[in-house]
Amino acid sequence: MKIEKLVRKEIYELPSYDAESVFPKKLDEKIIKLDLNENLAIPSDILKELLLNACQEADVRRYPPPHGAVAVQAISEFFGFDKSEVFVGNGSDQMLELIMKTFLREQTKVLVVEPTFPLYTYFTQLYGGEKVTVFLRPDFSLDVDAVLKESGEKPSLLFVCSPNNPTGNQFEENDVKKVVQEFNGLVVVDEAYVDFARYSVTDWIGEFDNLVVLRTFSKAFGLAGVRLGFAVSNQSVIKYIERVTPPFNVNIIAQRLVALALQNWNYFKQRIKYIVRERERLRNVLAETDGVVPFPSDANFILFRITREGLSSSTVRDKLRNRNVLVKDKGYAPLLENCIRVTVGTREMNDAFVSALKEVLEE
């Protein structure tokens, strides 16, 4: 028997999602890793201390509190939500999948505002949804009329990443509100990078019953390796998401670690301010560099376009990699010809990136 006959059609036709990264070839090789929007501006020793404290408090012989109860308690108290309005998962990636499992029927329309985070498309295809692409305007702003035009009569799902990955900009608050107000279906606003931005829409959940807001501890808190994200919505939405989730989906270490991280918010807030300052400094340096044009950012990364004749974004990416500097090529995405995304790191990492980039541009 060919195993392909047993595989779901959606999976058989689905390309693997490749979170491409590069690891040192030698133990002593120094890599300037600015490709996956990890927060490397937080000293690892600080996070190791919190991790050790979380481990000391945990009895790993026991199953963790179901549905991440320790983390839910900490998050609800910190942000001022009722516990019934918060759900935690194994990273925002799992939260996206759980939303699809809960609300996506076969051939349900899923509106994806491109260019954006590719997992929205991945999970739409995985669960048999009908992807409808709505493009941003050339200035990367949200085309509200185009989104609402595609909403249609049948309830749909809409994913809006704000600040948007990879463009970096946070959409105008009034535009997002109009979409939530008038869209015929569930609106998922992904705020993975909101701690570096101007506003959050989490306070809207009491006003709109069709809104889900996603947040993560991977970016502002530097806990990408722990994998904990959460959703904020009304009690009905959270209740149905809970029904499709196994009870022990978040391990006890992750639950206790995020509770400790929230207790130390003042420290993380200072590191966020550091990243924002570095982001603006780096953008100014790029703006003064011949051969590149950076775009404004409300996130912990910057998108910039290669304008030097004869150079493509993929070529620049490869040349930087040869110098042990890792960035993300986004030139294949719509509206992003010859564009590269670079994570904002420490000042030393950012300066090393700029130095390598200038060498590549001047070759």
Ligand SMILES: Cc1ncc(COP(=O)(O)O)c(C=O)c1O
Second form
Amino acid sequence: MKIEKLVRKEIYELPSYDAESVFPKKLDEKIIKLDLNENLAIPSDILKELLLNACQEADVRRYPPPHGAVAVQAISEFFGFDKSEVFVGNGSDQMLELIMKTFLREQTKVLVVEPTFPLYTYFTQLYGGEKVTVFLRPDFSLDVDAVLKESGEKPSLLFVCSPNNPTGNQFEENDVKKVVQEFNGLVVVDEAYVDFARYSVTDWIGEFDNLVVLRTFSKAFGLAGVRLGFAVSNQSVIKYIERVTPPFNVNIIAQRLVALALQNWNYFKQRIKYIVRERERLRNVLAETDGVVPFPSDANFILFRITREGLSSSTVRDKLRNRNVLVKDKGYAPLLENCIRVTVGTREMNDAFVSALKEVLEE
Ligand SMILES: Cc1ncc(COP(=O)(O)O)c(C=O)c1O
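Moving on from the form predicted alone, please list the structure of the form predicted in complex with the ligand.
Complete assembly follows, chain above in first position.
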């Protein structure tokens, strides 16, 4: 039997995830991993201790509380939302998928403001939506008129990443507000990096019934391996998302661990401040380095352009990799010719990255 004949058309057309290039098989201790915007400034031992506590409290013979109820309780108490306004998923990746599953009909228009996080496009394709690309302005600001021009009669979905991955900037608050106010459809504001930024729009959910805000524990809390993200929105949006979600979508350890992490917010806040300080220091160092130009960032990573003649971003990425430093080449994306994204790590990691980069530029 030809399996291809059985596979859904949308899947047949999807590119495979290139796991090997993202997760090299040989990942030894020496490697400085600054390619996936993880939070390496939180010592692993601190998180291990929280994890052990979470494990001790958990009875893994039993199914976890449905729809992450323990995590929902902790998140809504911490942020001051009603429980009916919060939904947790297995990473914000899963929240993105659940939103598509709930709201995408065939040919629903999905506006994606490029360059941005590739999963918005991936899930649009997977669920058979019609992707409409709107570009950022060359200075990476949000082109409000261009977005609203695409907001036609047909209800649509819009993804706004705030701060934006991979450009690193957070759009003007008034621009985002205007878009949420005037867009004919659901607006998803992905705040994965918001703890490193200037403002959050979660408070707007009472004001706008078409707004969904996504947050994650993967970045500020350094818990990417645990997989817990959440959506904040009005009750009716949350109610429909709940309908498409299997009951045990978040494991018990993750649920308890994020509750413990929130109890220790003061510690995480200090580490966020440290990353923000390191980000500014690293950006200054890059600004003084011949052959590269960094962009301002409101996140835990920095985008920079290689300006040394004859040197491409993919070559620099490869040469850094040979020196055990992993960064993300973004040179293929629109507006980002010759650009590389580097995660802000500890001071030691950032210094090791800068010296490897200087070697590559001077070669
Ligand atoms: C903008 C953005 N949204 C969502 C995610 C996924 O986060 P999670 O680990 O919660 O799935 C990422 C991960 O890098 C991201 O950059």
